[in-house]
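Next up is one chain by itself, shown in structure tokens, the form predicted alone.
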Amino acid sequence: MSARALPASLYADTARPAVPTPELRGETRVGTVLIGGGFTALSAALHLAEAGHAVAVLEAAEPGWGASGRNGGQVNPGLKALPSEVARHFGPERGARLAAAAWNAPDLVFDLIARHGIDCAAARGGTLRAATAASQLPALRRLAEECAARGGDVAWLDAAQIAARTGTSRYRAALLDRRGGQVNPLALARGLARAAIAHGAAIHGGSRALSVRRAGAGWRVGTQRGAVLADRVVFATNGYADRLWDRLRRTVVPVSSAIIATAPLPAEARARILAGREVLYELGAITTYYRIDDAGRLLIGGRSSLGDRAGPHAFPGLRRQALALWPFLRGVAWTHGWNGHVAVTPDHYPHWHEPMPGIIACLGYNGRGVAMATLLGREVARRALGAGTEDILLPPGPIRPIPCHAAWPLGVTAGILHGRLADALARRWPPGPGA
């Protein structure tokens, strides 16, 4: 079975070539087998292999094929909820640990990049959370205060300061969190795979897991031409979970996000938009995000149609949005466009499941997967190496399929329309002096 072709993208055109990941043939035995080849599985495989643990990864296509190799490349700190809300949700001790780990998760990503010499256009210019409406300012101010109180390297930028950094007057204010940064995510995924293999992990591309069943005290995961016998199985499929474990698939909603990229910008434009290599995402119901890469290209992303699409003209709405933000970009060449699925959970937290001994599932990063999936991949490794459930960051929770999950495409479309309307109304309130 040949692996599915890697979707066309700027990342595919610029990342270092992938390390060979041959299809699984025959039967092998390991301590842990990971289903999926994104950041969760690759981080877990690397951490396990470094500890001398026998580990295999089964990926239907190739490492980084899904959201891990298609996302916006933003290495953002934190969760959707405020640190204080995380502590209330998970309890004062565990919640505080989770919040601290989540807001400092970029440290792990950039440490792995440095330690393993991963060539992925990494830069740590910080993350900008930008308010597009006055109604967003109180919560953003509270986040700034909570991050500062917990030792975060953050700064508040008023409207003039954020305009100077972004080249647009769209924003009311922004929070700069200097822990954030950016990468070519496909190159990072390939680098993690290369490092894991160098430490002894087995990574098999073109090897979709087709069955999981008991085998003595452990488990047998079957593919088209082989099988892995393991003490434990980890499902790390995120927004690309399939019907192999249908109840798990129905616990998250796959939401499509698209990105378009320009050719390298002229020097005068490059100097006006995020010249410090910051990354930015807008607050609001429908998130727009953007950054400037190492070659001076603008990458801007947001919600998209659900089907796979590609090419510089595939997402005209994003192009219109970019020109509304920066009219001086009119005439700049757009060279790439692509999309993919992120996994959204109803409570906006990642989910960890252990429904029976030897089975783990970890998924649902809500658009923060570069840092959080890498972090929770490390937690998967810690659990496999013997850490108790009370010692890992997320407590195991029950598997609760989302009601009427089959209707999610209609729900997502309606949610996007409602969110766009709500964001537009919020930006118009309070009205200006001439209203």
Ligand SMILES: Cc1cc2nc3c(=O)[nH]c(=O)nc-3n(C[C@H](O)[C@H](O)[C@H](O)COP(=O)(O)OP(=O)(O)OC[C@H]3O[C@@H](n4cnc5c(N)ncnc54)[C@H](O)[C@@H]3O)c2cc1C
Contents of the next structure:
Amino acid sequence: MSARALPASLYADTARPAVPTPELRGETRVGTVLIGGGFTALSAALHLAEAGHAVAVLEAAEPGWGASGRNGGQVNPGLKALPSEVARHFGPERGARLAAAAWNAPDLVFDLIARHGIDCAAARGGTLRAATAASQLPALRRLAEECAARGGDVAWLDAAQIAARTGTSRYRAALLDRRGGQVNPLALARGLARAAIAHGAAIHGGSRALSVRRAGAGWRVGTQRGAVLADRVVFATNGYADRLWDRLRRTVVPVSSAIIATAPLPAEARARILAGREVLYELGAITTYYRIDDAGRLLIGGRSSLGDRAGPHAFPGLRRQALALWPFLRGVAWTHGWNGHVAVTPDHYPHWHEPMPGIIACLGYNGRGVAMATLLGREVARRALGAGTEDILLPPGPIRPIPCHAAWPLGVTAGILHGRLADALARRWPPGPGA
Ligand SMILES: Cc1cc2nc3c(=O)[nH]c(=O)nc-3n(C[C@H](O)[C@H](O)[C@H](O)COP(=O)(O)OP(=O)(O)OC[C@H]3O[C@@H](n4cnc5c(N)ncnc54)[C@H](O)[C@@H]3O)c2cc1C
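Return one more block: the form predicted together with the ligand, after the form predicted alone shown previously.
Expanding to the full complex; the earlier chain stays at the top.
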């Protein structure tokens, strides 16, 4: 597999083909140039192009090549922190605004899909946050109360109800948030690119940004065979950032997550696992997530070891986990496996930066980027169109590289081991009913 080829994911085999995004050749001038071709850049480009602003996207590989085209496809509402914590962190007015936008961010995704006719196997069966241990229940209850108090369409499912929906008795309880849903993320990325181009954006694949330099009052972003002159440069490279802006790269830890997928399941199995096309993620230190797609395939994901791997046999731990959840899946065919980088920030909030006029960066969605990168991409577009920083959902923050960033592979491996142990202990203590 060449460095630029898409990972051998289920999505690469099933998404509608991409529109051409030719390499940049020669010099061009725009108002805003975006570096990266994931949801952050594509949402920003689409919103800018719709507003009639001249915009170009430079993507090293092809739109959706990074995390955006290889993720779990869960369009999840919310942030890691509770809405009340967000309000405490960012202040009552701004925090409430951010929390409302984050918990309703799936609306933006599904509106864009509908408005631009994007064919991406979208379904809105809701998001299930499932508790694997009694110790997780108080926080989940609080989230349920806070969402309900803010008008969220949520429902509490007890152990029997979540077992009936998932076909496994692993969970103590779950919160169903009907705002969530699912997509084929590569198809969504390609659809956003197609829509942005239709509205006048220039999207260049195979065009790695190699340099960013001042040029008069603006900037010049150089690629191997061309350059873009722009008033504004947006870095949307997130967990796949190279060393173009090394300090920025070191503000997030790219944690590896893997997904494996089955062939379409037999009807009896489909009737037992998330028959309403809900998506589920488990609470706990090590997140397992899964969903059933439009063809009835199971996609299950979780933390993986570092380094790119692919193939249905590349992640035996995930397959064991699936068979532990659903022993009746023994014998189903596993067809795909792949992994990618989730960009994690120390405070678990996304970050945006504007260290000098005309330079913007937005990144760090902590595994919630399908909705949040689309939302913050729109905010980047609003900023580029002249919105004041106080009007943007998140306040801009300083660029703070994570100390000892180079040691992250060790830290992450230790974190996974520690997390597995913590999760295992939490499931055993306090003993649950029947233990
Ligand atoms: C396995 C996995 C599962 C996940 N599951 C979910 C999920 O179910 N739900 C959810 O909400 N989120 C999930 N996420 C997270 C989500 O995918 C990301 O938060 C989101 O896609 C980030 O989008 P982005 O545009 O910021 O970055 P990316 O999509 O990673 O795009 C960055 C792009 O920048 C390009 N690039 C880098 N350097 C340069 C350069 N110098 N010049 C040009 N281009 C450059 C890269 O090629 C890349 O395509 C998951 C992530 C992974 C990896």
